[in-house]
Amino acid sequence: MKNKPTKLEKYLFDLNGYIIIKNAISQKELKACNEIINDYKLLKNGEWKDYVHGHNYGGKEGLNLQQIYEAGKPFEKLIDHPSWIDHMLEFVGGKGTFDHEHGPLFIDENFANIRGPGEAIGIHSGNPEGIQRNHYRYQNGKFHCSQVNILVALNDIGPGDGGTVVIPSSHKSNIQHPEYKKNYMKKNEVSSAENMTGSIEIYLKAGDALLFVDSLCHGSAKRINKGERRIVVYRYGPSWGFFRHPYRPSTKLLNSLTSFQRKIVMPHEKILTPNK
């Protein structure tokens, strides 16, 4: 059964910018997550395995497994899951208008995420900046949303284990944070989003799903605890949106979905696929 955001679920993802959804995903979905994790976490940057890449930014960031939705039916049910699909209906928006034309959503990024010791992505994003795949709205009682995320723990995340920092309502601030550097994909080089004044560090039990605009100004805290912080996250959009990253869903990933999957992965099919 699907799960429908509750009233008091719009007036914080309104008034803050994220919430929080507990045990998310069950834990049988969550052990054969980890499972084929385990099949992929040896990939080194720049390597595939089948349609899954490795990938970070040169950086201290850990390592991204990208088209992590090729790695089997686990993450292919992330696509459309019940626990968060009508919240990303709701907060993308758009429905009855044009942004609906070629499906209810798009999926522009999925990845899988593993974080070690020292290992962080500093504070970006936020509203001063801008961008358009960031954009947030709210008007005529409905949201209008370029771009909202759900953030998944695959294992506990508490403190010292690199969680998730976000600064409250900064998908609406005009202004740029004073303590802000620019420095999330420098090599070697992490912002400490942790220690910025108005801050706060996201916990989470393995299951529970975090979900946020990405105008949401955010980041991590570095991991100082022993193991790895494992996550995966899925950012969805209207049908109009485009890849961010140059990867492509693959012609097995495509046959094996859904007719609603497939408008969600690849709206822009009907576009791309010259006539016979």
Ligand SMILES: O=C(O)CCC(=O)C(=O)O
Second form
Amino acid sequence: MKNKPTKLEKYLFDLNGYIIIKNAISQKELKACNEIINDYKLLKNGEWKDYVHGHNYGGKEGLNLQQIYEAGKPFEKLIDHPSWIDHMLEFVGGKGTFDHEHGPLFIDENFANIRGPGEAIGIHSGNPEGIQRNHYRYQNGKFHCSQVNILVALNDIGPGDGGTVVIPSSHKSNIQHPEYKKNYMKKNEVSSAENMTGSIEIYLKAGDALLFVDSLCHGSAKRINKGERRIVVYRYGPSWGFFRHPYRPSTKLLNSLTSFQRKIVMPHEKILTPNK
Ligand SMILES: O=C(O)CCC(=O)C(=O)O
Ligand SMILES: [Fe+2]
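Show the other one: the form predicted together with this ligand, since we just had the form predicted alone.
Once more the chain from above appears, this time first in line as the rest of the complex follows.
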């Protein structure tokens, strides 16, 4: 059953720039995703396994498994998961306009992230940056966001585990946070998100998801505990968006998807050329 965004969720998303969806994926789905991650997590930066790429920004952000939607059915299911697909349609918006002609949505990046002790992603984003790709807009009673993320916890994320940190409402802020240091992608530097005034750390149970507009100022706390934090992130925008990184879905994946999923992964299924 599809989980439609409630009036309260729409209110809170508009107000804060994020909502939490409890039990977004089932225990069975969680187990299946984690078993697959066990097979991929030994990838090093720059290495491939099948169509999944080990990736890191060069700092202490942990390992990204880019193109995780290539890693099997449990990750394909996340493309249009009933717990959040209607939220994405609502918040990215464009229904009933020409924006939907070639597809309702587009995933421009999808990855799992595995992070160990001492690792974090520093604070980034925020409305004052004014970036087109991730902007927040509400007009004429409708949402028109350029990028909305679903971040699913694949294990419990509590104190010391390196939870995602957000500055609520910063998707509407007009002033750059005076404590903001834009250094999260520099080598060996992690600007701490958790100590910023006004920030809150989000704790999630395995299977819960954080849904947020990417212009929200966010990052993560540094992991202090032993072990690893596992999350999956899929980023949704309008069908006319483009891939963030130079990855493309494999033919194998495209052939395995439903028509609706294919439209989200590769909006223009049929390319028009003079020869066709
Ligand atoms: O790791 C997190 O909690 C946030 C991830 C994130 O914001 C990103 O990868 O852009
Ligand atoms: Fe981010």
